[in-house]
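Take a look at this one chain, the form predicted alone, written out in structure tokens.
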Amino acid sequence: MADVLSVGVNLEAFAQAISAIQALRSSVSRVFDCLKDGMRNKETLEGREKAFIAHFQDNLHSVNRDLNELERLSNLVGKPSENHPLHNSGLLSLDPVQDKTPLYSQLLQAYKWSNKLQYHAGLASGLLNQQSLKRSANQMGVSAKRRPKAQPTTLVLPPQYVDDVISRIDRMFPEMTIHLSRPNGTSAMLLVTLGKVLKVIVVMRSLFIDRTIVKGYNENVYTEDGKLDIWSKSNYQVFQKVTDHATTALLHYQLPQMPDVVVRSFMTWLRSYIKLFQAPCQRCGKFLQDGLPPTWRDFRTLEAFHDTCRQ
């Protein structure tokens, strides 16, 4: 970049021009110092006036001399040729109205910035290549070609094992009934009925819970063809809130090595809604807030909170 920008520039004259600029600034500073000090060091008024005028004229002559020298050197410096590969966009530099359309200067600045980015990226790449990460990555790539890719164990569990886990969970909670069906092959779908409070449709993929929909106890959970309706939401806002909280619970209870523990923990949390309309909020002590009961259940203590009180 420095070599490209220095083409067509007289560097010696450029250095002398910088010195001339410094001399011109000093001369101008002396002029203002003279004006600031005024007429001094003379006993008579006439003598002070003559001394001030003479000193002021000398300073002005110095400014004029330094300015002429700077103009002479500026003609010797030359104009830098910015031969950046901007192709036809370089014609934008011919636009006489730079204040209104500074597109060329912005393109030039972007080009310089991209060059710096490429330079620093090259340095970073060189440093990373010196580390042992590259060797480890290559070894992993070679070993991956030699052996088949292992499938996630949570997706290949036999249906009999899934049935056994769901059956044990069903026996754990007497107030909760779980009906298991497989309308689309091996993937299980659960219809969980919690007392006379609510019903939950749980869509599973092996022992991984994929989706939950909470509806009221008296709401229809089937489509016209007799299948579980896994898409439509509840008609009541309270159960829509519980559906959102259940989705959050699915993200909280994550243990891929022990999927049965995840399902059991989620069902334990879901069972805490048996007193959805009976338990007061543990923060404000009220049963209703904005017309809704406490719909949030703490993941650890299973205590009831309003959606705004849990913050």
Contents of the next structure:
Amino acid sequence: MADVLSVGVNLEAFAQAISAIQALRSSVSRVFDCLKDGMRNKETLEGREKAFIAHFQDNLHSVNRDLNELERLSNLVGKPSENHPLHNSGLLSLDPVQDKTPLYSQLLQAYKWSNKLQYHAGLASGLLNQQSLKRSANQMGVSAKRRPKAQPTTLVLPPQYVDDVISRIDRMFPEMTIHLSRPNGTSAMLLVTLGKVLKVIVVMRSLFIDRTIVKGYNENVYTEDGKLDIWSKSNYQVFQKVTDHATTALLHYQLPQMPDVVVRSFMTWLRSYIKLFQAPCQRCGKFLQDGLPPTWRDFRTLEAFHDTCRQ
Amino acid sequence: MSELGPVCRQGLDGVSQMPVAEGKSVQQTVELLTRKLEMLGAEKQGTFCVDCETYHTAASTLGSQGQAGKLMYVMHNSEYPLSCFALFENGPCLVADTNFDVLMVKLKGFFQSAKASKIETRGTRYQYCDFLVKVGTVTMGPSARGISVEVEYGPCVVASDCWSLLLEFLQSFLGSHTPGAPAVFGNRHDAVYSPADTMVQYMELFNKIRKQQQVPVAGIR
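Can you give me the structure for the form predicted in complex with the partner chain, which would complement the form predicted alone we have just seen?
Once more the chain from above appears, this time first in line as the rest of the complex follows.
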């Protein structure tokens, strides 16, 4: 409370003003006492009247003096700061019962927190906009005239074309087999088996890769119905880590105009995991770091690194 | 015989014997190992037990050919509670369900149990990342004969792939006592590892311990 109101308040003058008020009160009560007491007992009537008037005048003068003093001090005290961040709700600080209704302090905290949140959100959006993660062919902020244009053709490809591309990639690498199915509508789901090391489920949207899940060779990839299970994670920490890296990879390899090149590069990157358990980390030379083998594959050189060792 | 029930996890196992430290008892060495594991960050996850009984072919079945009697080992592993393993020393390993024990009783005429030959190892299981470590005390009858250490790496199923990885992990808590690669790894390079291979390793370990003297002496396989 004090930190909001103390700007412009002269605390000393405040204290003096309070004592001046007390002095004024006592002089006013003296006036009324004098009136109540009436005239003193003196020899002549004139003497009594004179004494009474003199006493009364003294008292009124002292009241006047005190009032002037108080006015002078009140001018010195000054006004509390007009810059309430909470405007009228700042008057809640005047509530004396802080224990039962700590409204004001909570209000201040909420306000500070929301200010900080806004600031951080602004910073984050600035940073995120630098790395564009959009995977459609539309450019950001295209003018209104061009917006009603038709969807880019790469998003609406005939399924036969997708099948062809995938079967060509399947034949590219001998140790990698790709099985394509369409259990849920037109989006293709691939089951990639890499040697005897791992299995990858890739969910696609026309020829763009949408999601991947990496599981071990001995893990079950089908649900009880016999359909491909595209949601449950692997039981092993190493494959959960590789799933995260694969998601990073599918966001990294982007070329909206040539999606088949993208799929090819992704599969080439994935193929480097054939030696997941045999390759040591290129940076530290060891096999294990926190119980995990080198799970990161560099996007350009395909070298193996531990997640904590990559540059 | 019916097949093994669904095994959800089938990783690669390395079984070795840990020599007892000088001047310490078996129990103290086990405690030393478990403390090292806990310092590494492993979590305790219950207990395990592997036991083995020996049978030899009854004299009446040997017949006129004069062949020497073969030893058969019937083993159980708490990791596969619904199964029973029967194996010969250099021969095949049969994986059956637990009714096999009852069958052995009925086959008393052909296979006789060697008395006082039951050997078992009991201990605690530890989980560290994707590794499952089992440290057990090998006992024959009432006496403790040695220590067995088994490390299983879940994600990998091909034997030859991750031996170096397993070795590095073993070195981190066994120090200088790490063993060489087990023989099962050398035979079949690309075959998928199976629980029978684990039991073969345990059988070899138990045989080695049986041949040792009463006081366990260092010996790495």
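Only a predicted model underlies this, so the values are computations on that prediction, with no experimental measurement involved. Only the largest set of C-alpha atoms that superpose within 1.5 Å between the two forms is called the rigid core. Residue numbers count along the first chain shown, from 1.
Annotation: Cα of residue 111 displaced by at least 2 Å between the two forms, core superposition. The two forms, fitted on the rigid core, differ between the two forms by less than 2 Å at the CA of residue 232. Once the rigid core is overlaid between the two forms, residue 18 counts among the residues whose Cα shifts by 2 Å or more.
Core-based superposition between the two forms puts the Cα shift at residue 64 at 21.0 Å.
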